[in-house]
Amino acid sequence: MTFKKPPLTLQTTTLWDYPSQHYGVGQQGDSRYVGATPSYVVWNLLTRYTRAGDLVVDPFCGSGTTIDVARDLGRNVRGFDLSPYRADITAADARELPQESGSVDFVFMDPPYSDNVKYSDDPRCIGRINATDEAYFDALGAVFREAHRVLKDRRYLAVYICDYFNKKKGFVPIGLRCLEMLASDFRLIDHVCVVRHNKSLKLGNWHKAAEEDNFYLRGFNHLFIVKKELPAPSAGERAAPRRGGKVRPS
(Lines of atoms letter the chains of each structure in order from A and count residues from 1; the text may use other names and numbers.)
(Lines give C-alpha, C1' and ligand atoms only; values in the text may rest on other atoms or scores of the structure.)
Protein backbone atom coordinates (compact mmCIF):
# COMPACT_ATOMS: atom_id res chain seq x y z
CA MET A 1 0.00 0.00 0.00
CA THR A 2 1.40 3.41 -1.00
CA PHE A 3 1.61 6.03 1.77
CA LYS A 4 -0.42 9.10 0.85
CA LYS A 5 0.88 12.31 2.33
CA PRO A 6 -1.74 14.46 4.08
CA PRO A 7 -2.73 17.77 2.46
CA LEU A 8 -0.89 20.93 3.39
CA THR A 9 -2.61 22.93 6.15
CA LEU A 10 -1.65 26.07 8.01
CA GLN A 11 -0.61 25.52 11.61
CA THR A 12 -2.79 27.59 13.94
CA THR A 13 -1.22 27.01 17.37
CA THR A 14 2.30 27.49 18.71
CA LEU A 15 2.85 23.72 18.79
CA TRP A 16 3.59 22.50 15.28
CA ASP A 17 3.86 18.96 14.04
CA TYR A 18 4.38 17.64 10.53
CA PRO A 19 3.20 14.30 9.16
CA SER A 20 6.21 13.70 6.90
CA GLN A 21 9.50 15.35 5.96
CA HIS A 22 8.19 16.33 2.51
CA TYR A 23 4.81 17.22 1.04
CA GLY A 24 3.24 16.28 -2.30
CA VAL A 25 4.40 13.55 -4.65
CA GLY A 26 8.10 14.48 -4.62
CA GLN A 27 10.69 15.91 -2.27
CA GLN A 28 11.72 19.38 -1.26
CA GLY A 29 15.44 19.24 -0.63
CA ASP A 30 16.94 15.79 -0.12
CA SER A 31 15.89 13.29 2.57
CA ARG A 32 19.40 11.82 2.52
CA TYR A 33 20.86 15.10 3.77
CA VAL A 34 21.57 14.91 7.50
CA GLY A 35 19.56 17.53 9.37
CA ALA A 36 17.31 18.46 6.44
CA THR A 37 14.62 20.98 7.34
CA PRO A 38 11.01 19.69 7.20
CA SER A 39 9.42 21.30 4.16
CA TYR A 40 6.07 21.61 6.01
CA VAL A 41 7.72 24.12 8.36
CA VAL A 42 9.07 26.25 5.52
CA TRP A 43 5.76 26.07 3.63
CA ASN A 44 3.84 27.35 6.66
CA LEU A 45 6.21 30.28 7.13
CA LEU A 46 6.30 31.35 3.50
CA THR A 47 2.52 31.03 3.18
CA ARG A 48 1.95 33.29 6.18
CA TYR A 49 4.73 35.86 5.83
CA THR A 50 5.42 36.23 2.09
CA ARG A 51 3.58 36.92 -1.16
CA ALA A 52 4.09 35.82 -4.75
CA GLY A 53 7.19 37.47 -6.19
CA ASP A 54 8.81 38.18 -2.81
CA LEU A 55 12.51 37.42 -2.41
CA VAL A 56 13.28 34.69 0.14
CA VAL A 57 16.82 34.00 1.37
CA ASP A 58 18.19 30.97 3.24
CA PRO A 59 21.81 31.47 4.45
CA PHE A 60 22.14 27.81 5.61
CA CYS A 61 20.47 26.27 2.58
CA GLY A 62 21.65 22.67 3.08
CA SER A 63 20.04 20.41 0.48
CA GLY A 64 17.79 23.18 -0.88
CA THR A 65 14.48 22.68 0.91
CA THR A 66 13.75 26.41 1.11
CA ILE A 67 14.53 26.86 -2.58
CA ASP A 68 12.08 24.14 -3.61
CA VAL A 69 9.26 25.34 -1.33
CA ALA A 70 9.71 28.96 -2.40
CA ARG A 71 9.51 28.01 -6.06
CA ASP A 72 6.38 25.92 -5.42
CA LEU A 73 4.77 29.05 -3.97
CA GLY A 74 5.90 31.42 -6.73
CA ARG A 75 8.50 33.25 -4.63
CA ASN A 76 11.91 34.36 -5.81
CA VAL A 77 14.64 32.71 -3.77
CA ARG A 78 18.38 32.65 -3.14
CA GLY A 79 20.07 29.90 -1.16
CA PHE A 80 23.56 30.21 0.34
CA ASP A 81 25.82 27.67 2.01
CA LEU A 82 29.52 27.26 2.74
CA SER A 83 29.39 23.87 0.98
CA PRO A 84 26.75 24.05 -1.77
CA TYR A 85 24.91 20.75 -2.15
CA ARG A 86 23.60 21.52 -5.63
CA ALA A 87 24.16 23.95 -8.49
CA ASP A 88 21.45 26.50 -7.56
CA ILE A 89 22.98 27.16 -4.12
CA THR A 90 25.59 29.92 -3.93
CA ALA A 91 28.76 29.45 -1.88
CA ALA A 92 28.80 32.05 0.90
CA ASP A 93 29.31 32.54 4.63
CA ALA A 94 26.03 33.35 6.44
CA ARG A 95 27.88 36.18 8.20
CA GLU A 96 28.78 37.89 4.94
CA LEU A 97 26.16 37.35 2.27
CA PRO A 98 26.61 38.62 -1.31
CA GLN A 99 23.24 40.37 -1.10
CA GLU A 100 22.36 44.06 -1.15
CA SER A 101 21.23 45.71 2.07
CA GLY A 102 17.47 46.06 2.44
CA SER A 103 16.71 43.85 -0.57
CA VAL A 104 15.09 40.73 0.96
CA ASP A 105 11.47 40.10 1.96
CA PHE A 106 11.98 37.04 4.17
CA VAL A 107 14.92 35.16 5.68
CA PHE A 108 14.63 31.59 6.90
CA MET A 109 17.55 29.88 8.62
CA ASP A 110 18.18 26.47 10.15
CA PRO A 111 21.71 26.91 11.55
CA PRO A 112 23.86 24.17 13.13
CA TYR A 113 22.91 23.21 16.69
CA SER A 114 26.49 22.97 17.98
CA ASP A 115 28.95 20.50 16.41
CA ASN A 116 26.73 17.40 16.37
CA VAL A 117 26.80 17.06 12.57
CA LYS A 118 29.76 17.52 10.26
CA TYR A 119 28.53 19.82 7.51
CA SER A 120 31.81 21.02 6.08
CA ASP A 121 35.59 20.96 6.38
CA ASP A 122 35.61 24.73 5.90
CA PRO A 123 37.21 26.32 9.00
CA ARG A 124 34.55 29.05 8.90
CA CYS A 125 31.75 26.51 9.44
CA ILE A 126 29.71 27.34 12.54
CA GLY A 127 28.89 23.63 12.83
CA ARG A 128 32.48 23.02 13.89
CA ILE A 129 32.00 25.03 17.11
CA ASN A 130 30.60 23.35 20.21
CA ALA A 131 27.70 25.21 21.83
CA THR A 132 29.53 25.31 25.17
CA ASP A 133 32.07 27.65 23.52
CA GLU A 134 31.01 31.32 23.55
CA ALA A 135 32.42 31.59 20.02
CA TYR A 136 29.35 29.66 18.85
CA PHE A 137 27.01 32.41 20.03
CA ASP A 138 29.32 35.12 18.73
CA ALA A 139 29.01 33.48 15.31
CA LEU A 140 25.21 33.22 15.51
CA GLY A 141 25.00 36.86 16.57
CA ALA A 142 26.93 37.85 13.45
CA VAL A 143 24.51 35.77 11.34
CA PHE A 144 21.48 37.50 12.88
CA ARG A 145 22.99 40.94 12.24
CA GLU A 146 23.63 40.01 8.63
CA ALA A 147 20.01 38.89 8.25
CA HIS A 148 18.93 42.25 9.65
CA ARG A 149 21.14 44.03 7.11
CA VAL A 150 19.74 42.28 4.03
CA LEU A 151 16.08 42.41 5.12
CA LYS A 152 13.77 45.19 4.03
CA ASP A 153 12.13 47.21 6.77
CA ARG A 154 9.02 45.52 8.22
CA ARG A 155 9.96 42.12 6.85
CA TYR A 156 10.47 38.86 8.75
CA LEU A 157 13.18 36.46 9.86
CA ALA A 158 12.48 32.91 11.09
CA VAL A 159 15.11 30.94 13.02
CA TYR A 160 14.69 27.17 13.43
CA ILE A 161 17.04 25.78 16.08
CA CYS A 162 17.38 23.23 18.88
CA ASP A 163 18.90 23.24 22.36
CA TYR A 164 22.06 21.27 23.16
CA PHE A 165 22.69 18.51 25.68
CA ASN A 166 25.68 16.28 26.23
CA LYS A 167 26.09 13.99 29.24
CA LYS A 168 29.64 15.21 29.81
CA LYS A 169 29.26 18.87 28.86
CA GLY A 170 25.73 19.42 30.12
CA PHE A 171 22.80 21.49 28.86
CA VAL A 172 23.07 24.67 26.79
CA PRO A 173 19.83 26.66 26.26
CA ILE A 174 20.60 27.66 22.68
CA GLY A 175 17.02 28.76 22.11
CA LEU A 176 16.92 31.20 25.01
CA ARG A 177 20.30 32.65 24.09
CA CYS A 178 19.19 33.15 20.49
CA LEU A 179 15.92 34.77 21.58
CA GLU A 180 17.88 37.20 23.73
CA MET A 181 20.17 38.14 20.84
CA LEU A 182 17.32 38.49 18.37
CA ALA A 183 15.42 40.80 20.73
CA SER A 184 18.22 43.35 20.57
CA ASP A 185 17.70 44.06 16.84
CA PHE A 186 14.23 42.74 15.97
CA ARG A 187 10.68 42.90 17.26
CA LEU A 188 9.65 39.49 18.59
CA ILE A 189 6.56 38.18 16.81
CA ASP A 190 6.18 34.65 18.19
CA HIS A 191 7.86 31.54 19.53
CA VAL A 192 6.72 28.20 18.13
CA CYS A 193 7.72 24.72 19.28
CA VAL A 194 8.04 22.16 16.47
CA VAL A 195 7.88 18.47 17.38
CA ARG A 196 11.08 16.64 16.44
CA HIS A 197 10.93 13.38 14.51
CA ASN A 198 14.61 12.57 14.80
CA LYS A 199 15.28 8.87 14.19
CA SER A 200 17.09 8.56 17.53
CA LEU A 201 13.85 9.42 19.33
CA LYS A 202 12.41 6.14 18.08
CA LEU A 203 15.22 4.03 19.53
CA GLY A 204 14.39 2.27 22.77
CA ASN A 205 17.98 2.27 23.98
CA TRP A 206 18.08 6.07 23.86
CA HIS A 207 14.97 6.31 26.02
CA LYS A 208 16.33 3.69 28.40
CA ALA A 209 19.56 5.68 28.79
CA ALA A 210 17.55 8.87 29.41
CA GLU A 211 15.67 7.15 32.23
CA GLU A 212 18.68 5.49 33.79
CA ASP A 213 20.95 8.55 33.62
CA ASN A 214 18.20 11.07 34.42
CA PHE A 215 18.37 13.34 31.36
CA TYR A 216 15.97 14.37 28.60
CA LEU A 217 16.08 13.80 24.87
CA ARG A 218 15.43 16.89 22.75
CA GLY A 219 11.75 16.57 21.81
CA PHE A 220 11.20 19.87 20.01
CA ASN A 221 12.88 22.57 17.97
CA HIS A 222 12.46 26.27 18.61
CA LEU A 223 11.04 28.40 15.83
CA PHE A 224 11.48 32.12 16.43
CA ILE A 225 9.65 34.59 14.21
CA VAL A 226 10.90 38.17 14.40
CA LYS A 227 10.40 41.37 12.43
CA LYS A 228 12.80 44.09 11.35
CA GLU A 229 11.44 47.49 12.30
CA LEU A 230 13.60 50.53 11.72
CA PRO A 231 12.97 53.50 14.03
CA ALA A 232 10.82 56.27 12.59
CA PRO A 233 12.88 59.25 11.42
CA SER A 234 12.95 62.24 13.72
CA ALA A 235 11.42 65.56 12.68
CA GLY A 236 14.89 66.87 11.86
CA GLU A 237 15.69 63.88 9.69
CA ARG A 238 12.39 64.19 7.82
CA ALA A 239 13.18 67.81 6.99
CA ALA A 240 16.81 67.18 6.02
CA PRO A 241 17.53 68.40 2.48
CA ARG A 242 18.24 65.91 -0.26
CA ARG A 243 21.12 66.29 -2.65
CA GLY A 244 20.27 69.16 -4.95
CA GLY A 245 18.80 71.25 -2.13
CA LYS A 246 15.24 69.92 -2.21
CA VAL A 247 13.50 69.22 1.08
CA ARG A 248 12.23 65.70 1.80
CA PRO A 249 8.42 65.80 2.29
CA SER A 250 7.19 64.85 5.78
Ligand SMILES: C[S@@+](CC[C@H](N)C(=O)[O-])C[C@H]1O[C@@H](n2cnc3c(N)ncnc32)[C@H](O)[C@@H]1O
Given for the second form:
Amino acid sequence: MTFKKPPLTLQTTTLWDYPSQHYGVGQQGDSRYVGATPSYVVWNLLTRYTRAGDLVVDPFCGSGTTIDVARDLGRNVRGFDLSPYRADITAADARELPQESGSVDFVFMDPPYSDNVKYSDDPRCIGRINATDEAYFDALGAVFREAHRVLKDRRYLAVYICDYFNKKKGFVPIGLRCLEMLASDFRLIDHVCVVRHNKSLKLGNWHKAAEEDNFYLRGFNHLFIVKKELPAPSAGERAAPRRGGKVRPS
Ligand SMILES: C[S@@+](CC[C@H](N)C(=O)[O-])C[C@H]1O[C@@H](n2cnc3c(N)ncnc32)[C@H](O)[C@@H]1O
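Target state, the form predicted together with the ligand; input state, the form predicted on its own:
Let's see the whole complex now, leading with the same chain.
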Protein backbone atom coordinates (compact mmCIF):
# COMPACT_ATOMS: atom_id res chain seq x y z
CA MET A 1 0.00 0.00 0.00
CA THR A 2 1.42 3.43 -0.88
CA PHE A 3 1.17 6.25 1.62
CA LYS A 4 -0.67 9.23 0.18
CA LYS A 5 0.68 12.51 1.54
CA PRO A 6 -2.06 14.85 2.76
CA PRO A 7 -2.41 18.20 0.97
CA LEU A 8 -0.50 21.14 2.38
CA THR A 9 -2.50 23.67 4.33
CA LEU A 10 -1.31 26.64 6.37
CA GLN A 11 -0.85 25.75 10.02
CA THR A 12 -3.05 28.04 12.11
CA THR A 13 -2.12 27.17 15.70
CA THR A 14 1.21 27.17 17.51
CA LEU A 15 1.30 23.35 17.43
CA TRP A 16 2.39 22.23 13.97
CA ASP A 17 1.97 18.67 12.79
CA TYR A 18 2.14 16.96 9.40
CA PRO A 19 2.70 13.21 9.06
CA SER A 20 5.31 13.25 6.29
CA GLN A 21 8.85 14.54 5.83
CA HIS A 22 7.93 15.70 2.29
CA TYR A 23 4.88 17.02 0.46
CA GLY A 24 3.58 16.46 -3.08
CA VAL A 25 4.76 13.66 -5.33
CA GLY A 26 8.52 14.08 -4.92
CA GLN A 27 10.95 15.07 -2.20
CA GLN A 28 12.30 18.38 -0.95
CA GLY A 29 15.84 17.93 0.32
CA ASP A 30 16.90 14.30 0.78
CA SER A 31 15.22 11.77 3.08
CA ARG A 32 18.55 9.89 3.37
CA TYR A 33 20.15 12.93 4.99
CA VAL A 34 20.18 12.54 8.78
CA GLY A 35 18.64 15.61 10.36
CA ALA A 36 16.81 17.00 7.31
CA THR A 37 14.05 19.52 8.10
CA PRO A 38 10.44 18.45 7.38
CA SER A 39 9.70 20.45 4.25
CA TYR A 40 6.18 21.55 5.29
CA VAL A 41 7.80 23.65 8.02
CA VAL A 42 9.74 25.67 5.43
CA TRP A 43 6.68 25.77 3.12
CA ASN A 44 4.50 27.25 5.88
CA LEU A 45 7.10 29.89 6.77
CA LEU A 46 7.79 30.98 3.20
CA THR A 47 4.07 31.08 2.38
CA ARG A 48 3.34 33.38 5.32
CA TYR A 49 6.43 35.58 5.49
CA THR A 50 7.66 35.97 1.90
CA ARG A 51 6.38 36.92 -1.56
CA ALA A 52 7.28 35.69 -5.05
CA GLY A 53 10.74 36.97 -6.03
CA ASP A 54 11.93 37.52 -2.42
CA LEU A 55 15.41 36.30 -1.51
CA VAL A 56 15.47 33.47 1.04
CA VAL A 57 18.72 32.35 2.72
CA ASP A 58 19.48 29.17 4.65
CA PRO A 59 22.94 29.24 6.35
CA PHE A 60 22.72 25.52 7.40
CA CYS A 61 21.30 24.17 4.15
CA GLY A 62 22.12 20.45 4.68
CA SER A 63 20.40 18.40 1.98
CA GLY A 64 18.81 21.48 0.36
CA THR A 65 15.23 21.36 1.68
CA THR A 66 14.94 25.16 1.82
CA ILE A 67 16.23 25.52 -1.75
CA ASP A 68 13.66 23.06 -3.09
CA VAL A 69 10.72 24.60 -1.22
CA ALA A 70 11.75 28.15 -2.15
CA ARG A 71 11.91 27.17 -5.84
CA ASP A 72 8.48 25.48 -5.61
CA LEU A 73 7.09 28.79 -4.37
CA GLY A 74 8.88 31.02 -6.90
CA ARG A 75 11.26 32.59 -4.35
CA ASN A 76 14.92 33.33 -5.02
CA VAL A 77 17.15 31.34 -2.72
CA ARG A 78 20.74 30.92 -1.56
CA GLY A 79 21.78 27.92 0.53
CA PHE A 80 25.06 27.84 2.47
CA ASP A 81 26.66 25.02 4.42
CA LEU A 82 30.16 24.21 5.68
CA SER A 83 29.90 20.90 3.91
CA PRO A 84 27.79 21.31 0.75
CA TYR A 85 25.74 18.22 -0.08
CA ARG A 86 24.73 19.42 -3.55
CA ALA A 87 26.21 21.63 -6.26
CA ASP A 88 23.66 24.41 -5.69
CA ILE A 89 24.78 24.89 -2.06
CA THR A 90 27.64 27.37 -1.45
CA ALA A 91 30.42 26.49 1.01
CA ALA A 92 30.42 29.00 3.86
CA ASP A 93 30.48 29.30 7.64
CA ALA A 94 27.09 30.46 8.93
CA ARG A 95 28.94 33.06 11.03
CA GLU A 96 30.56 34.69 7.97
CA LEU A 97 28.17 34.53 5.03
CA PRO A 98 29.33 35.83 1.64
CA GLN A 99 26.18 37.92 1.48
CA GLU A 100 25.74 41.68 1.45
CA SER A 101 24.33 43.36 4.57
CA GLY A 102 20.61 44.16 4.42
CA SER A 103 20.04 42.15 1.23
CA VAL A 104 17.87 39.19 2.35
CA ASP A 105 14.09 38.94 2.78
CA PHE A 106 13.90 35.81 4.93
CA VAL A 107 16.38 33.57 6.77
CA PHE A 108 15.49 30.02 7.76
CA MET A 109 17.89 27.93 9.83
CA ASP A 110 17.95 24.46 11.33
CA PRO A 111 21.34 24.36 13.13
CA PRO A 112 22.89 21.25 14.71
CA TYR A 113 21.42 20.43 18.13
CA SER A 114 24.58 19.55 20.02
CA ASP A 115 26.92 16.82 18.74
CA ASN A 116 24.53 13.85 18.21
CA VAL A 117 24.97 13.78 14.41
CA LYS A 118 28.32 13.82 12.64
CA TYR A 119 28.02 16.22 9.70
CA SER A 120 31.68 16.75 8.77
CA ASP A 121 35.23 16.82 10.07
CA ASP A 122 35.48 20.56 9.55
CA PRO A 123 36.67 22.04 12.89
CA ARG A 124 34.22 24.94 12.36
CA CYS A 125 31.24 22.53 12.36
CA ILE A 126 28.88 23.56 15.19
CA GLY A 127 27.69 19.95 15.26
CA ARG A 128 31.01 19.01 16.89
CA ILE A 129 30.25 21.03 20.03
CA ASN A 130 28.24 19.44 22.83
CA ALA A 131 25.35 21.62 24.04
CA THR A 132 26.65 21.42 27.64
CA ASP A 133 29.67 23.45 26.44
CA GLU A 134 29.10 27.24 26.44
CA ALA A 135 31.04 27.38 23.16
CA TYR A 136 27.90 25.93 21.51
CA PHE A 137 25.84 28.99 22.54
CA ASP A 138 28.68 31.37 21.64
CA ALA A 139 28.60 29.87 18.14
CA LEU A 140 24.80 30.17 17.83
CA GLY A 141 24.95 33.77 19.09
CA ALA A 142 27.40 34.60 16.28
CA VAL A 143 25.09 32.89 13.75
CA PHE A 144 22.07 34.92 14.92
CA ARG A 145 24.06 38.17 14.65
CA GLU A 146 25.08 37.23 11.11
CA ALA A 147 21.44 36.54 10.16
CA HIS A 148 20.55 39.97 11.58
CA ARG A 149 23.30 41.57 9.45
CA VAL A 150 22.18 40.06 6.14
CA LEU A 151 18.43 40.60 6.66
CA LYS A 152 16.65 43.66 5.36
CA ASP A 153 14.93 45.80 7.97
CA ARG A 154 11.44 44.52 8.95
CA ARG A 155 12.10 41.04 7.59
CA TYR A 156 11.95 37.70 9.38
CA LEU A 157 14.21 34.94 10.70
CA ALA A 158 12.94 31.50 11.71
CA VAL A 159 15.03 29.18 13.89
CA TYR A 160 14.09 25.48 14.09
CA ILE A 161 15.85 23.79 16.99
CA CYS A 162 15.52 21.03 19.59
CA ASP A 163 16.42 20.77 23.28
CA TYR A 164 19.14 18.38 24.40
CA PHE A 165 18.93 15.48 26.82
CA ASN A 166 21.55 12.90 27.65
CA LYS A 167 21.26 10.36 30.45
CA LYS A 168 24.75 11.18 31.75
CA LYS A 169 24.99 14.90 30.92
CA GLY A 170 21.39 15.86 31.68
CA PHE A 171 19.02 18.39 30.11
CA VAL A 172 20.03 21.57 28.27
CA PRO A 173 17.12 23.93 27.39
CA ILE A 174 18.58 24.94 24.02
CA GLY A 175 15.28 26.53 23.00
CA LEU A 176 15.06 28.85 26.01
CA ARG A 177 18.70 29.88 25.65
CA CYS A 178 18.16 30.67 21.95
CA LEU A 179 15.00 32.65 22.66
CA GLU A 180 16.91 34.75 25.19
CA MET A 181 19.69 35.45 22.67
CA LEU A 182 17.27 36.24 19.84
CA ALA A 183 15.31 38.66 22.03
CA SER A 184 18.35 40.90 22.40
CA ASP A 185 18.55 41.73 18.66
CA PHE A 186 15.12 40.92 17.21
CA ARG A 187 11.44 41.44 17.99
CA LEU A 188 9.86 38.15 19.05
CA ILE A 189 6.94 37.29 16.78
CA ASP A 190 5.96 33.79 17.90
CA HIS A 191 7.00 30.45 19.29
CA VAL A 192 5.69 27.31 17.61
CA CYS A 193 6.09 23.68 18.74
CA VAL A 194 6.58 21.27 15.85
CA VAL A 195 5.70 17.62 16.47
CA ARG A 196 8.67 15.34 15.72
CA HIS A 197 8.07 12.22 13.65
CA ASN A 198 11.64 10.90 13.80
CA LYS A 199 12.16 7.22 13.07
CA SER A 200 13.72 6.62 16.51
CA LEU A 201 10.50 7.85 18.16
CA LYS A 202 8.69 4.94 16.52
CA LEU A 203 10.96 2.36 18.14
CA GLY A 204 9.44 0.61 21.14
CA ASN A 205 12.79 0.13 22.90
CA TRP A 206 13.32 3.91 23.14
CA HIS A 207 9.96 4.34 24.84
CA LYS A 208 10.69 1.42 27.16
CA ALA A 209 14.02 3.00 28.17
CA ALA A 210 12.33 6.39 28.73
CA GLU A 211 9.82 4.74 31.04
CA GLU A 212 12.28 2.56 32.91
CA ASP A 213 14.98 5.21 33.33
CA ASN A 214 12.51 8.02 34.00
CA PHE A 215 13.37 10.46 31.21
CA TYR A 216 11.51 11.92 28.24
CA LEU A 217 12.18 11.56 24.54
CA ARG A 218 12.18 14.83 22.59
CA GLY A 219 8.62 15.01 21.18
CA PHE A 220 8.80 18.47 19.59
CA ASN A 221 11.13 21.02 18.03
CA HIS A 222 11.00 24.71 18.82
CA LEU A 223 10.34 27.08 15.95
CA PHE A 224 11.10 30.70 16.79
CA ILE A 225 9.90 33.43 14.45
CA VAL A 226 11.54 36.82 14.97
CA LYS A 227 11.72 40.09 13.08
CA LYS A 228 14.58 42.49 12.47
CA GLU A 229 13.50 45.99 13.42
CA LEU A 230 16.06 48.74 13.24
CA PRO A 231 15.40 51.57 15.67
CA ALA A 232 13.74 54.62 14.10
CA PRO A 233 16.34 57.30 13.41
CA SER A 234 16.59 59.96 16.13
CA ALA A 235 15.59 63.58 15.37
CA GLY A 236 19.29 64.46 15.04
CA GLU A 237 19.90 61.63 12.56
CA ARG A 238 16.85 62.63 10.51
CA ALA A 239 18.10 66.22 10.27
CA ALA A 240 21.67 65.26 9.29
CA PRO A 241 22.39 66.44 5.72
CA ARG A 242 22.94 63.78 3.09
CA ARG A 243 26.20 64.08 1.22
CA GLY A 244 25.66 67.06 -1.06
CA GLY A 245 22.15 67.54 0.38
CA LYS A 246 20.64 70.32 2.46
CA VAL A 247 18.98 70.32 5.85
CA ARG A 248 15.46 71.63 5.51
CA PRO A 249 15.05 74.69 7.79
CA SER A 250 12.68 74.01 10.68
C1 LIG B 1 20.33 19.98 10.94
S2 LIG B 1 21.39 20.06 9.53
C3 LIG B 1 20.45 21.04 8.42
C4 LIG B 1 19.43 20.23 7.67
C5 LIG B 1 18.80 20.94 6.49
N6 LIG B 1 17.90 21.99 6.92
C7 LIG B 1 18.06 19.96 5.61
O8 LIG B 1 16.82 20.02 5.52
O9 LIG B 1 18.69 19.06 5.03
C10 LIG B 1 22.68 21.13 10.06
C11 LIG B 1 23.70 21.51 9.01
O12 LIG B 1 24.56 22.49 9.56
C13 LIG B 1 25.82 22.40 8.91
N14 LIG B 1 26.81 23.17 9.71
C15 LIG B 1 27.36 22.90 10.90
N16 LIG B 1 28.18 23.90 11.31
C17 LIG B 1 28.11 24.86 10.37
C18 LIG B 1 28.68 26.15 10.23
N19 LIG B 1 29.52 26.66 11.15
N20 LIG B 1 28.38 26.88 9.13
C21 LIG B 1 27.55 26.38 8.15
N22 LIG B 1 26.98 25.15 8.23
C23 LIG B 1 27.24 24.39 9.33
C24 LIG B 1 26.06 20.91 8.82
O25 LIG B 1 27.02 20.60 7.82
C26 LIG B 1 24.63 20.41 8.52
O27 LIG B 1 24.46 20.27 7.13
